[in-house]
2 protein chains.
Amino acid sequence: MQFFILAILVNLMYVSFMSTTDTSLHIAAVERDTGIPKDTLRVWERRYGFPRPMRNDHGERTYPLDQVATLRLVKQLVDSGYRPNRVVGRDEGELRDLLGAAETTPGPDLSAEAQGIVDALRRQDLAHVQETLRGLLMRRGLERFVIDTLAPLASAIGDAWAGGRLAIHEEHLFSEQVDRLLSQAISQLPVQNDRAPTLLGTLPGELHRLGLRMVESLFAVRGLPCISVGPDVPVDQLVDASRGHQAGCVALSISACGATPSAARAVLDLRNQLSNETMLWLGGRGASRLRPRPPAVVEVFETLPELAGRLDRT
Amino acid sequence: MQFFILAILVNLMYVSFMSTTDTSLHIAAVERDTGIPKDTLRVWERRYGFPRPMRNDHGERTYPLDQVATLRLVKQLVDSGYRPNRVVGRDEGELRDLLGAAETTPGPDLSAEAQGIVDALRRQDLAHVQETLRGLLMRRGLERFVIDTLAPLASAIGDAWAGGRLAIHEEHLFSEQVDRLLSQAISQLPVQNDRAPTLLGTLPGELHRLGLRMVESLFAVRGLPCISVGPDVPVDQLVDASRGHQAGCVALSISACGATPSAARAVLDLRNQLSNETMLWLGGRGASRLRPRPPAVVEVFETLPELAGRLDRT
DNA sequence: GAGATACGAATGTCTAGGACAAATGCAGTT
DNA sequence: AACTGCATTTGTCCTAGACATTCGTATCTC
């Protein structure tokens, strides 16, 4: 009987202070999981009367579940080139053929692996993913295992995991897996160690270390000295870090979704505040969407082939 | 000549439409280097006068680098537990007492090669940082390097990264080390197939990997199957994957500053979501702290000793 | 004296519209 | 085909008010 009332009385606390229930969430909690800032969420509802939330007892918004999904698949189109005004508001129906049309036409011929891989992940089966990535890799070789093979299914994972055919948990378990399996191979290389080394992170917010990881691969097995400090690095560490480890250059990865305004900044910001000796790199996905664009100082890297010629000329 | 102008072009983009220059920066710039959200540095301008930002020709905000620098400090107090009327406002000089004062309460005593390392990582020594953790797995073993090493040194980075004496960079870095030498480890041992697996991971919010890790180092030694999904992953998620993997245990790694309400909450859901068969674990310092507390089904492990225990007995 | 309870102050985050510069799209011109 | 100028779109900032939760402290009870 207590317990009942006990959990009657934690149920009530729950909804009344969580603003946030099984099936709505917070402002604050969409900003969290679409990635789209609380000013611009106010702004489409009133511009194009989209989300259209409800509100709780203290007439805050509360966002559905399905409204938070749609503004996911919104922020994908946005973050491909579409322009709000086009996609705000549609249906999810629509969305979802705009982001068909738009996923089909990179193409991403996957090898039979690759695509058993996405089978596996989809099957919760982690020991096949781990044994096929394992013979990739052996049969490859780093560079061409990187370049040809997780390249492409990176982005495949990437689009199934926006387009909702794959779960977040899932994705997150290939990240870690492959984390791990290119860590193992990078750290079995030698380094030369008479150059100046590279520095290597992304920017505040930007959470994937996948293509940190495959850029130190290309730097790995050419021997360059590398050093990550891992993801979501504020500009004055990197500036910090850069002068202690005297490094020649600063690698950046930005994904789609870190193409943001407030990454560009940080670029220029970045750049300002680097010694003129050292290099400044761009890769990922996003690199060459940032608004406004850095100066041409800055070296941008559109794929990973270029990044490694541009480290062949070294 | 052409890149004259084409630089003081680019120059004069830059200060008009960034409004951040050389010697200031506005609001969303402040937030991406302090971690303090906009709302709260206008709300704390209002109520005690500081920050007290210049306005650029729109009218603006425009934070000087010195006043930048002085909310780092402030928000380094904030997070290790002083009240903001107490720390907003104070000088710089204040403030740094303040932070010393902190810095040698807990005195953790560590032992000459933790210490060496600590060190390391201050003159920016990669190298030796690398070869003494190597040296101490290898010598100690997995278990006694994660208890009896990792544990003591990690909080006293974090301790040192708390009290200015590391930079963020510094404590990325080391993060980084461990995490790639302890993956090696771990993918070195066998694995019981036949059990039922744990799932790993941290709530939303929560970046530090190097706690699970190390949890994941205890299971592996033991044989014991474990599935870790990375940090920050949300509560239907996990539900989710332990649905997907059969799991017959979700442990999850609360850090010390991952303790909020917000976290709490998540527990309470998850624990009620998972099935009933499905056991839930905390550990990691601030899971002992998380009010209100979770109910009495949900284990909470205090230390690595006490789940290295807990695991013996399964 | 230790521990529980109640109350006031402190605190972060939400709300509403309004405003405006920069980016984009488009028409017209060289 | 490339450039120029104008209108629209868009994200972010602004002010100022509100309020639930948390923290500190004073009071009460065992």
Given for the second form:
Amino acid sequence: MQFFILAILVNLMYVSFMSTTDTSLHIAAVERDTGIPKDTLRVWERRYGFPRPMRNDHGERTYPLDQVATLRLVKQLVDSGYRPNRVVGRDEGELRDLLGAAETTPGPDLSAEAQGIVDALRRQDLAHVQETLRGLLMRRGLERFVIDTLAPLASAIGDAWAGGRLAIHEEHLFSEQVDRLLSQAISQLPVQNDRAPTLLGTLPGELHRLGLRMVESLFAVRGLPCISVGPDVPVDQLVDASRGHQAGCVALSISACGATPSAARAVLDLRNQLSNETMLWLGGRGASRLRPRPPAVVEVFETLPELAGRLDRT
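Show the same protein again, this time as the form predicted alone rather than the form predicted together with the DNA.
Left out here are the partners and the other molecules; the chain alone remains.
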């Protein structure tokens, strides 16, 4: 009898733990995926009738995947300047039309080679992607390749994925190829081991690692030591790692989708736990969007050239 009761309890715990299914996402997962705070999702639901979540057995909101895809489009339009009352509740076709119009002027100015990479990803032409990336790196050198080619290209590919013009496996394929290429280039550069290293990572729920590798490249061309602990690292582990490696700085990459209230709280928590001698730097498309804003002692870099200039002054 006791075993039977225990089995029931374990099963209930398992069901409660699961936040996603094959067809829907829990509200916390939607916040991580889209960058839209949970409170905002609830407000939009009441005010505009969208999104339209379902309820699981525990009465918790779950969101069908097609609504999550629509929310990504809404977030992208809001970030580009549209007010929520103009876009929330519109169907996907209307949102894509608005997004297409918005992208005709402010979008990144891609070179012919970079546009060719985007087109090759759509064709599943991996050989063209690899050959073009290697050629651009060899001609421009690591820093100019990262700043002039990869930064606008990664931005365009991220927007194409958010807008449904690239599949997630195509976006991941690009990231994997770039990660391998940069890793190989970095490994061939000498490092000044007599300097305190910078610890690179991302906060919990932030799974994008490409920004970390691009930042590592800027350190590498200057011979500055850095240690990447990768994405999705709890705050206490970032603190432990910074102490263990005697890091002079902790640098975090925050994507546009990662600029959530929980990320802003984590930044404040991290700053409070780091020693006063350890600097905290933030970069990525989401760093300047954090609300509440980070404390003044936290340095925020909106672009890679800003970071490069800061490194030249160290």
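Just so we're on the same page, rigid core means the largest C-alpha set that superposes within 1.5 Å between forms. Because the structure is a prediction, the values reported are computed rather than measured. Numbering follows the first chain given and starts at 1.
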{"item": "Shift of residue 248 between these two forms at or above 2 Å (CA, core fit)", "value": "no"}
{"item": "Large Cα move at residue 261 between these two forms, threshold 2 Å, rigid core", "value": "no"}
{"item": "C-alpha of residue 48 off by 2 Å or more between these two forms on rigid core", "value": "yes"}
